[in-house]
Amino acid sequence: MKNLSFKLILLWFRGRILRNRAALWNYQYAVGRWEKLKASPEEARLEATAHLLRRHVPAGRVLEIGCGEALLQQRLRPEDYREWLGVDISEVAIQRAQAFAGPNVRYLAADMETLDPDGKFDAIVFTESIYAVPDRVKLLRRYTHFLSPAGLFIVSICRSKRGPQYWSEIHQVTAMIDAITTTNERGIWDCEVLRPMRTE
């Protein structure tokens, strides 16, 4: 009976309180749901993003949206970027990412839809995070204002039924200039380097 009561409370907690996105992600990181991202099958996907950053934005100023526990930054050498700002909605993830902060590396808990970063970036990376907003066109147009004149987006997305729709929306406001596809036992990932179509 006690086990049943606990399960009912947990279901209520998930269904009611966790409707708040930040609370949901904090809960998932706290209970270890995303530990699997540290496993070896994920390395190819992260290395692909790191490789594209080195190729197209060497020693640049980088903003990573959906940084989690700093897994991408850990795969780069200090000389691969001039400055790094990692942002995630989960305070739990950001607390863990702080272990990798330094003089030119900062981590911040914030919502990508309301974030107002300082200055311009040479690359803005959406690490498996662009799914989390209802309007990707609006989001990318907003973040175009935070790119330097030659700045680029790097977006990584897992292939799914909705994947073609996501890329169709993204390509409405960007042009793909490079891409890498990786696979693991969980699926296929496409990572693209994108030049924004500026309207101003």
Ligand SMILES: C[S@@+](CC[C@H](N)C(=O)[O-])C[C@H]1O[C@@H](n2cnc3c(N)ncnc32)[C@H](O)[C@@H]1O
Second form
Amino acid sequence: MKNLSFKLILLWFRGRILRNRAALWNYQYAVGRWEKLKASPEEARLEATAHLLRRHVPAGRVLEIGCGEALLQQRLRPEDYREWLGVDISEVAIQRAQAFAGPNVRYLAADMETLDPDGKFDAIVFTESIYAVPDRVKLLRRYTHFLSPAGLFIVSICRSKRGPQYWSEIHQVTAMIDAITTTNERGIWDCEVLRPMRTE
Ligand SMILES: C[S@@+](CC[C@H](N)C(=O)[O-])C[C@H]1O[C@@H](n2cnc3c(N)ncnc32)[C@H](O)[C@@H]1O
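Okay, that one was the form predicted alone. Can I see the form predicted in complex with this ligand too?
Next comes the full complex, and the chain you just saw is listed first.
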């Protein structure tokens, strides 16, 4: 009985934390904190990601995690992908992204840690979103199951004090096959194309 109460309290806390996480991002989008992502210094890193996607996964089925307001998809031509699923924890961002939805483009509000997408993808892209979870190794292992046999991850991370730690976690379960670094007055971004290390 004592054990059950403890588990229920834990579940309640987890639920609150998860709800708060979405609420925090919603608040930030609502007050315009992420408007800066639409500014010109961000163009180079988005273009680098778009370029790597075109080069390695032409006309693929793409899952973008933490897609925000659909900035990456807007840089691509319709023939660059066969199907696009953009996912973000913020309903506010997804509502804005819906303006760019179409017959083969969907946007969905969901948490990357619990998302169970339909089918397999040729590319799973994390643009400035992989640092939002505490365990990147677990996350990438889980998403490896949603990649087609030749499927690839594309990950972009802005350089920061924690950047090397993020990449070392990511490289525990993937191997880098291509990369582009972009630099401007706002920062340095590394974008890597990664092959998952499959265990089974
Ligand atoms: C810095 S923004 C990057 C947005 C966009 N990808 C870009 O490159 O401009 C990080 C995004 O990750 C989303 N995000 C944070 N935690 C998430 C989670 N657990 N599941 C899904 N999306 C998440 C946020 O709502 C936000 O849109």
